[in-house]
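In C-alpha cells, the next block holds one chain alone, the form predicted on its own.
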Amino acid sequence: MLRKLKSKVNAVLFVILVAAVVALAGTVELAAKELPPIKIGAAGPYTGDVSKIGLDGLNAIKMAVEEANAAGGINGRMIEIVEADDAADPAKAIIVAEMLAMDRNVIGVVGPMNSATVQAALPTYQRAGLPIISQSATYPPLTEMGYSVMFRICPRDDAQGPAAAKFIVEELKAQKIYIIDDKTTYGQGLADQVEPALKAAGVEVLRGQIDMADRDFSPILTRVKAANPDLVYLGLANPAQAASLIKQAAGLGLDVTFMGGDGLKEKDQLIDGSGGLAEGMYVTSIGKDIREVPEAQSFIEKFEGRYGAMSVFSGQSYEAANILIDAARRAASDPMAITRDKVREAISKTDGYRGILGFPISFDAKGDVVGASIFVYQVQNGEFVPVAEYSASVSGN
C-alpha cells in the first residue's frame, strides 16, 4: 500500500515538474518574442531631385536590416526602418532629425545623405545624443565642429577636389579651367576644394554657377565656349542635371572635355540620360567601384536581382547600415541596455570592419573615415573604367 502510494506521489511530482519546465520555456519563447523592436532612422531624399540615389540607398538599407533580422537581431531584439524622407531639403532635414530624436527606440541613423541637409540637421542630432553614419556626405567642416555624433565612410572633399585637381594636372596636362557649380553645400564645397588646388599648381581657373532647378544652360555655356578652356568642372549634385548641360554643351558646338565629382557617378542618369554624350568624361569616386570587390558580388547580385541596378551610394548604405547595427550589438550584452549613447560609443571604437567596400573601416576622432581612397574613372564605352586612385588624405597626395 505504502509502495503504491509513493508511486502515485512520484508520478505526480513528475507531471508537476514537467508542467513547471513547459511553462518555463513557454515563458522564455514569449518573453523573446515581447521584447521591443529597436529601431534605425534611414535619413535621405526619398523624393525630388535626387531621389533616385536616395531610394536605391534606401532599399541597400532594408536589405541590411532584414539580413540582420534573420540572424536574430541585435541580440534578440528584431529591427525595424524609420524612414525620414528630407527630399533633399536642409529644412526637411531638421524636422526630419526632430521626429527621429523623439523616438526613443531610434538608436542611430543611417544618413542623411546629403551634405547641406547633414549640416542643417546636426545641431538637432548632438542634442539628442543620436548617433548618424553618412555614407556621401563629403563637406569637410561636419566633422570639425565638434559634434560627437557623426560619422561618415566617406571622405571628404578637401580630399576629393584636390586628387581631381592633381589628375588634371598630371594626366591630363589641362592648362585652363572652367568650373561650374550649383551652389549647393555639396557641389560648390566640392569646387572650392578644386580650385585652389589647381591655381597652386598654376592652372588658370575660370568660375561660374547655375542652380538646381536650372534647366537652361545657354547662358552659362556661352562664356564657356566663349573662354575656350581645356576642361570643365561641374561641381554638380545632380548626375540628371549633368547630363542636361553635357548634351546642350554639344549642341552649342562646344567640344570639351568634362570631369566631376562622386555625386554623378551615376550610370542610368549621367551616362544614358546624356545619350552617349559623357563619352570621355571623367569622375572622381570617394572609394572603389564595389563591382570591383570580391567580398561585394553576393550583395550586388541579390540587390540588382530585387531592385535593378544600384545607384552611386547603394553599397555604401548598405555598409553604413551594417555598421550601426554591428555598433548597437557590441554596445551592450543585455539587448535592454541598448543606449544611443553606447551606440555612439561602439560606433566611434570600430576598427577595422570588413564589409563590402574593399577597405577595413574604421574612424578617427573627429568621426572621419579611416583609410580610404579617392579613384578616378572615365567614361569609356558607356561604362565607368578606373584610370587612377589617389590616398584619400586632406593634402590629396
The other form holds:
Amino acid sequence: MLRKLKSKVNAVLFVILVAAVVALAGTVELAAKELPPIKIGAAGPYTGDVSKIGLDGLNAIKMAVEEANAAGGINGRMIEIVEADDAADPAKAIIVAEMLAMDRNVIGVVGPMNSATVQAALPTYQRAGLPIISQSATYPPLTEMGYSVMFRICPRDDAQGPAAAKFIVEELKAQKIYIIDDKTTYGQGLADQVEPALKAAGVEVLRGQIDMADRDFSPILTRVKAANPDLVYLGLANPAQAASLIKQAAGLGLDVTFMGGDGLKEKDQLIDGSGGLAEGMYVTSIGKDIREVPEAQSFIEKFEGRYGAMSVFSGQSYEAANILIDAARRAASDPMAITRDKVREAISKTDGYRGILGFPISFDAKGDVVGASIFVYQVQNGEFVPVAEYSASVSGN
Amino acid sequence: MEELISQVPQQIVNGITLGSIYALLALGYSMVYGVLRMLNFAHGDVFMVGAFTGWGVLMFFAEDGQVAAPILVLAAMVLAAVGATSILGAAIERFAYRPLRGGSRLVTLISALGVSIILQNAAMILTAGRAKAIPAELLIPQDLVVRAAGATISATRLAMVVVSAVTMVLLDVVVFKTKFGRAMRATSQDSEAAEYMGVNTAQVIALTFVLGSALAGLAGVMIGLYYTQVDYMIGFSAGMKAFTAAVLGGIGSFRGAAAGGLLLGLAESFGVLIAPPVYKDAIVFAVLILTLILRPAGLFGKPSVSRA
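Alternate state requested, the form predicted together with the partner chain (shown: the form predicted on its own):
What follows is the whole complex; the chain from before opens it.
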C-alpha cells in the first residue's frame, strides 16, 4: 500500500519535472528571439551651474536613440541610454566614467561635454577601451595626448581663439583688449589661445581672472574700467555668470564691447538673462547655427515641440549620438559581436557623415573633426546674428 | 600708478556696498553668539533662503518681462523674505538647538552644521543646482548711476547702503534703548544671573534668533538684486565672510560686528588694488589673522574671562 502510494507520488513528481523543463525551454527559446539591448553612455552636466546645456544635450541624445530604435536599433538590438551626470565636476566625471566602463554592455559614450571633465575622465575611458565622442570639449590638448578612444565633433580652441583674435583686429579694429577668464580648463584655455594671437597682431592685451564661484565682479570690473580697453574678452564657461558680469559692468558705468566664446552662445541665459545689456556683444561659435541648415529643420521642429528652445549644443549632441549609432551599426554584422574596440574602429572610419550640422563629418588620426568652421555672431535685437565665418583648420593638423 | 589711484574712489564704494551686507549678516552671527555662546553656522543658509524668497516673489509678479509697480514689488520681496527667514530662524532654534541646550556646546555646533547642510541640499535639489537669474532691471535700471568724485555708484548700491545703514541704526536703538534690548544684553553678559533677575532667557534667545534671521533675509534680497543671480551656495561664502567679520569686530559685540563687516568689505576691495582679484578671499582672511594676532578678542571685543 505504502509502496504503491510512493510510486504514485513519484509519477506525479516526474510529470511536474517534465512540465517545468518544457516551460523553461520555451522561455529560453523566446528570449533567444529577442536580442539583449545594447547600451550607450550619455555623460554631461545634468545638475549644477551649466546643467541647462547638459540637459538639452541629453534630450537631443534621447531623440536620436528613440529614432534609431524605431528603425530597428543596432542590427536588431535595442539601444538603451545610461545617463551619467558629472555636474561639470572633474572628480565626478571620473566616477561616472568608472560606472560606464564597468557595464560591459556600454559600447560607446556621447560626451562628456566640458573640457575639464573630458580631461579628467579620459584615462579611465582609455583603460576600458570605451570610445567617447564629445560634442563640445574644445580644449586643444585633449586630442594631443595619444588617447585612441577620444573623438570630438567640435573644432578646437586653437582654431576658435585665433579666429576671435582675427575678428577683433580686422573687423573691430580694437587696440586694447582686456581678457577675463574663469580658471576653468575651457575658459582659461580659450583665453590662452586668444591672447597670443592678439599680441602677434600688435594689440595690447591685459588679463584678469575670476572664479567660477564668484558673484561679485566689481573688483575686477573696477580694474577694467581704469584700464579703459576697447573690448573685454570673456573666457567664461557659464553664460549666466557672463550675464551677471555684464549687468554689474553697467552698474559701474563701464561702457565697452564684450566678446566671448562658444560656451556663452546661449539665448535665454546670456541675452535674456542680461536684461538686454548683452546687446551688441560678440560670441564665436564652433558650428553654424543649425537653423540655417535645411537638413536640421525636422530635428529642430521636433525638439522644440517637445522640450522648448534649443541650447547651444543640442544639435551637436544629436549629431554625436547619431555618429556613434552609425558606427555601432557598421562595427559588426552580427549584433552580438559588437565590441567597444570595433565601435572605436568604426568611428575612426566615419567618412563624410552627413547629419544636421551642415558639413560632412570625418575624423583625422587624432580624433579631431575635419572641415568645421568658426562663426562669429553678434547680439542684435535680442538674437544671435552671424557676422563672420572662418575655417577651423589648425596649422599642423 | 595713476591707473591705480584712479581706482581708489570706486573701490571705496565697492567696499562699502559689500561691507554693509557683511555687517548685516555679522550682526546676526554676533547676536546669537552673545546670547547662546554658539556659532550659528546655518546663518549663511538662512540668508540664502531669503535671497531665493526675494527671487520667487519677483518672478511671481513679473509678467512678460515687466513689473507693474516696482516699489510695491520690492516691498513685497523684502516682507516675504524677512517673514520667511524669521519663521525659519525660529524653527531652527526650536527644533535644532533648544532640545540640545544644556549639553556640550560642541553638540549644538554640529547641529548647526547639520542644519546648514540640510538647507543647502534642499535648495540644490529644488533648483537642480542651477543659478537663478534675478531680473533686477525690472525694479531698478542697471545702468542708472550717480557719478561722484571719480566713482560710479549705481542706484542698486546706493539703495543697499542706505537700507543697511538705516537698519543698523534701528537695531542699535532696539539693543541699547528698549526693554528687550536690555534683556538681550543681560542674557549676553550672564544668562544665569539674568534669569535670576527675572529675564525670560528662553524667550530672549528665541527672539534673538528671529531678529538675526530677519536681518539675513533683508541682506539676502539686497545681495540678490546686486549680484543679479542667486544659487544654493551663496550662503556658504557669505556666511564665512560674515563669521569672519563678526570675529574681526569681536564676536558678541554689536558695533564690532558692524565695523568688522565694513572693514572686511573694504579690505576685500582694496586688496585687489595690489593683488590680482582672484586672491580677494585670501586677503580677507589675511586681515583676520593679522587682527587676531594683534588683538585676540577682535577690534571691539573684551578679553574673555573664564566663567565658573
